[in-house]
Amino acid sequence: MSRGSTTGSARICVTNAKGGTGKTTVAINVAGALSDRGRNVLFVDLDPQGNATEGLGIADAYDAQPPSLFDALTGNPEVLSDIVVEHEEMDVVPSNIDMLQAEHELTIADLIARINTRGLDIDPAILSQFAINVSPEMVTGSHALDTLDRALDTVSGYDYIIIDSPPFYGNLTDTGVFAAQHVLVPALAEATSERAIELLMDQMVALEQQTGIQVEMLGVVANRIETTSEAEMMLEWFGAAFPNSPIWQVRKRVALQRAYSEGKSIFGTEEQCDMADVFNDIAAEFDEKFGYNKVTA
């Protein structure tokens, strides 16, 4: 996809099944960054325990009453544009408690596709009474991962869509990917970062080959750096498992997390951190590849 959804918008889900890997910093100041740089950025928070949502400063927004992003993945995707929040440096689709849900939603979606499918001998509105929104009406396709593409669909005037996937793998990480088929991936240069890569790649092949799309590695995100043997090998090992993707660098830096504090990425505040420089290379690199290669800040 380059910039060709109906929106025109460049998406990239900012996604890794590991816990602790800072997908959340990582995807608020990559926004940030794009935005700092003059572009419209919406940003979605696609996880159910909503910590962007709290770390753009909107955190009341998690509690908010229907519609929400769980209305608008699993009953009427025109909603979306209703629950959109105005950030000083971003537009942000905040998560909400009631996504806690959506797993459990996009899962009999998912099964209704594949009766649907495979032609068995099942009413799929056998399913619906275990469900909160969806209906058999509502799942039409050969799967039902479309379901944020969809919503995304609704909304205009946005030159990035930012999306902060769950850490976990399911249904909802696929919608994020599907609707994005451009991936970030932030990761520790730790060992045990070899193997979540790894599972994500299958992930990724897996989703490929149910729906049909292609999925499009961005970078690798090597996040919370540390001067150490193991970090210079895993440095090593990012370098050879995508060796025609770039691997960008941030060390630890306590700024970042006082930004996170503020409900900001680190370029909506006033303090100096040498690893803002990291996250412009990559807006840069994202406006050379997506076609906003002019800074207009």
Ligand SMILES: Nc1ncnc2c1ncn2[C@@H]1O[C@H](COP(=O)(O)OP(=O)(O)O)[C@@H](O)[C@H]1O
Second form
Amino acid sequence: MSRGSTTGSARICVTNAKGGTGKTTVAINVAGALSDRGRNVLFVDLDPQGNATEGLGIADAYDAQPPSLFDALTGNPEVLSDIVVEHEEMDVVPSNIDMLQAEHELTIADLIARINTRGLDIDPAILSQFAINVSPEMVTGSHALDTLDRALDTVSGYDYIIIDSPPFYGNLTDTGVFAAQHVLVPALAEATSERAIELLMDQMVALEQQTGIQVEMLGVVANRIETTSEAEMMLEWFGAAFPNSPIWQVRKRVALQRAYSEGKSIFGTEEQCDMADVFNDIAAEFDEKFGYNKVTA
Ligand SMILES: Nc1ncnc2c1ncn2[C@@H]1O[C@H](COP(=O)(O)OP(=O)(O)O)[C@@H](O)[C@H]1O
Ligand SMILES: [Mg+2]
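Next up, the form predicted together with the named molecule. The previous block was the form predicted on its own.
Okay, now the whole complex, with that chain kicking things off.
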């Protein structure tokens, strides 16, 4: 059954260019909730800082020798299956120190695509001399944002692929959104969040125009809420910005931080946390949307 990708997995990119809004926490716990419901989940850490890789207790993979996700994104999509690491709740594509070069590499790929599309009188091979892996042969379409999509097409058997994205706008984040075409947006109860969400929406529109895809907003996670007034303020903002999207509320809980430092989601720890209900609600909504209606766990 197709769920929006050629491998049949439902793909979701957890994104917001603002740092510290809870992308990694939300991504890990949504993935944990889906796994707890019996789903087979692949988690992709697209952030060069590797917080999720560390948070899921596989920090060694971050320093591992090539090939890594960097190579999968820059001309060698088939290496993806070799770098998947098993975690007790989900499979993980770890980030890697080499991912610090990925934005630069994808920028060169993007320039080569622009040369091809516009028929400019510049030899793309000159640009690839500034690249580590990217060659003109790798860039065949009108843009070069399909590299994660192509790498994910080489793995199958997952109900969901959850992508944790970097805290900045750019090609790397765009490859994550392009591959998933569904976004879940964590945001904090701060004045700066409104602007961050506006910029994110602009970015999605630009990506849609550039590539011809449609990005679907699955919902907002109002995160790290401490007071009722904060919760009300967030509901007002996000409700106005996204009248048709669900808005979930996750309160500030040290249990979420403790689970993270144990290398797990709150569904993988002994400790009880009331926010498990919220993450389960999110997972249930996704199961409904993507047609996984029965809990098999
Ligand atoms: N609901 C929450 N309650 C308590 N701490 C949280 C919560 N959400 C995130 N945090 C903490 O806030 C920090 C930033 O969260 P993180 O998920 O790393 O954000 P991002 O990935 O967007 O940069 C981390 O230390 C994380 O443990
Ligand atoms: Mg993060």
